[in-house]
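In the block that follows, a single chain appears as structure tokens, in the form predicted on its own.
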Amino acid sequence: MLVFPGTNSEDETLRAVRAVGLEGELVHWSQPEKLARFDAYILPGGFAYEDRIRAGAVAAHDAVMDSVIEAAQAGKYVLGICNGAQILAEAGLVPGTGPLRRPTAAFAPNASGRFQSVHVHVKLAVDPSRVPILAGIEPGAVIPAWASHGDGRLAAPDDELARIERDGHLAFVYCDRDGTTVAAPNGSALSCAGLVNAEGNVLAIMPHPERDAWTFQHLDATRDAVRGNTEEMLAPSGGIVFFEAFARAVLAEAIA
């Protein structure tokens, strides 16, 4: 797990990743050497760089990137979430359609021009075979999330939007507890939370499915029902489905 200056949530999904049974660690920017024996990348949320110039843009330029993009054009699955998916968006890893680190579509300012925090749901909203890195995820699956970001609306060219809806690159969409897609709270062009490259060995998401991964994190019934009952509140539920298809794909990668 990839750490910038700036980063946030590491622990968070650092935990969600050895819950559902894989190996992690935290891997400073500063230590490219370290990263060639890891199966797989993860790229957490935060603010790296202080998102100067775009938020993601300085990262993505960062040395420690090439073996990143080195790893992921050999196949190998890296996954960013919320500023993760905004340096995969830079670094041109997603949706990958044109040059890497020139950038076809980008994860912009949001509609309000605020930071915005709030609970969300996404749907997967592509064929299951589309996203090998998600291995027996659910066709449409429903995943509860955080929107917890200030640039996470995307933006492209009318012509690229075509192309990523077309081609099967938009991964996830916004929706409501029982799939019916929505409104981007964002603005988010096609209601996109996530893009996936051609290969399906790239995503970016951008609302924090580990900030829904336990009981204790939830808004509704499920936490108020085990209220004082400290291992039901603390068993892994909600978001952690996303990183039980992440575990499957990375050992069965790792066995093959």
Contents of the next structure:
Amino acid sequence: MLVFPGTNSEDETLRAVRAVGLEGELVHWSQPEKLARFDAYILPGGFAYEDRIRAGAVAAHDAVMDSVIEAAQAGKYVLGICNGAQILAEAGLVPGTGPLRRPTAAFAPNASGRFQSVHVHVKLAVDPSRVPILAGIEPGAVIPAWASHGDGRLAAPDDELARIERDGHLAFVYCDRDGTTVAAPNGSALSCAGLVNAEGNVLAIMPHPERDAWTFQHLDATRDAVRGNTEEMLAPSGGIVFFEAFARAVLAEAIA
Amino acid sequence: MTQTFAVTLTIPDNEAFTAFETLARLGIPVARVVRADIWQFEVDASAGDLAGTISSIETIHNPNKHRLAARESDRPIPGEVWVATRDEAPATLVGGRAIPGVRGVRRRTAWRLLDDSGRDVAPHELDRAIETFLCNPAFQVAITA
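Take the protein just shown as the form predicted on its own and give its structure as the form predicted in complex with the partner chain.
Then the entire complex follows, led off by the chain already shown.
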């Protein structure tokens, strides 16, 4: 779990990762020498380097990202959530259609011009058999999450958007709880909530599944129905499905 | 008519320093980075003393830490690049309020890269800084002199 100055979601993401059976550790940006021994990497949410210049831009050029890029190119799994997704886009790892660190797409400022925090649902928009990092998620599965960002709108030239859609880089789209695709709350092109590279080992998702990983975090009548019942409030929620898939992929690779 | 203003910090500019560190890591021969917010106002004759109005609103210009300067041109000066959001629609409000005589407002970020003698870096180095870091062409455009 990579921590940049300004990262703020590392603890809750690490908690979700550990809950699904993985061992994880926080590694700070100044400790690139620690990265090589890990099987997979997560760039959690926050505001790396205060979003200076552009969200994710400074972190994408940080020396520690040399190690992450090298790992991604070697086929290791790399997951970016929210600010982590912005960093992966700025690093050129997603959609991964151009040279490294020459982004072809961006998670740009929301169409509203404002930071937005809203409960959302996302669904898989790619064939999961092509994307090992999402192994085991049912096609069209709906996952609840919290969108909480000021820069989450997928933006790219028209030909690049066509390529993203045609070549299967669109990993998640915003939908309602029944799985019907809806307009993105941030104005994202293609209703995009997440991007994946061609090899299926680097995934960027803007909403936070780790913030809907337990029932007490879930914005739903279910929460009120179990209010006061500590055991049920602490039970896994829909977002944990995302981390279970990630764990299946990482463990399968580690065993292989 | 367009009126253009540059707002610069009079206190240390952390964002400029962060940009300097990253550009230096990318091998750009830069010793100092100067950043400014460029505000371009589409105005009509009733706008009056726009600089005075901007100062009084204190949303884009805080006299305790900013310097406000009118620009004679609505284009960058030589050695400077403006980075803007592609297809940006002009805002109609500043700090949540309309300014009499102002029909629209656009914001850009201006960058100047200076070498160790205080001169602008060579044009090809500025171009390299734009292409590798200062501008994401997926949603931004770089405007040079």
